[in-house]
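Single chain ahead, by itself, as C-alpha cells, in the form predicted alone.
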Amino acid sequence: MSEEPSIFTKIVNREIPADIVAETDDLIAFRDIHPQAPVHLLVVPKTQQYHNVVELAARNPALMASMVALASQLADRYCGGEFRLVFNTGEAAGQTVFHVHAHVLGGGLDEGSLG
C-alpha cells in the first residue's frame, strides 16, 4: 500500500509526541488528546495495515486479542477494571483515523454516553 503514514504511525515512529502509557512489540497505548471520559486511552497496533476492527478480526484475530488484553490491563491500572472498549468503523460511525484503534473509556462515565 502506498498510503501516507497515519497520525498513529507517526506516534509509533516518535515523529509526533504522545502521552504513552504502555507499549509492546506490536501495540502502543496513549492518552487521547480529546478525551470523552475521565480515562480515555487509545490502543493501537504498530502496523497501519488494518483500517478498522472488521479487517483486523478477519485477518489477524491474535492481534485483536492482544489489543483487548492490553485494554483490560490498562483498565485495571487506570479505572479499577471497569471500562468500555469502543471501535469506530467507518466515517459515519465516527472513525476519523483509518488505522484500527480501540478506545478504552472509564472513570465515571455518563451512563447515556456512547450507548
Contents of the next structure:
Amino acid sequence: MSEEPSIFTKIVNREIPADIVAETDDLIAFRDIHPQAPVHLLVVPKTQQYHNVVELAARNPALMASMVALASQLADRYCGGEFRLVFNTGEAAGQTVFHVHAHVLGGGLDEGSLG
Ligand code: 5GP
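The form predicted together with guanosine-5'-monophosphate (5GP), contrasted with the form predicted alone above:
Now the full complex is given, and it begins with the chain already shown.
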C-alpha cells in the first residue's frame, strides 16, 4: 500500500494518542477529538484500504457488519443502546479523513447533529 498512513492508522499503531474504548482484531474505537454529541465515538477498521462506506460495503460487507455490531455494543455501554450511525462520504458531505469510519452519536442528541 503506497498511501501515507492516515491519522487513524497512526492511532491504531499508537503513534498518536487517543481515548480508545474498544479494540478487536479488525477494528478500533475511540472518542472523537471534537465531540458533536454527549457520546461521540469513532469505529474504524484497522486497515485503511477502504476510503469510504461505499467501498467498504461493496468489498467487505462482513467488516461493515462487524462495525455496526461494535457500534451497538458501545451504545449499550455508553448511551442506553440507542444511537445514530453516520458515515460522511465525500468532501462535500463533510468527510475529512478518507479511511472509512463510523461516527457513533448518542446521549441527548439535538435534531440535526450529524457528527
Ligand atoms: P469525518 O469528518 O471524516 O467524517 O470525520 C473525521 C473525524 O475524526 C472528525 O469528527 C474529527 O473530529 C475526528 N478526528 C480527526 N483527527 C482526530 C484525532 O487525531 N483524534 C481523534 N480522536 N479524532 C480525530
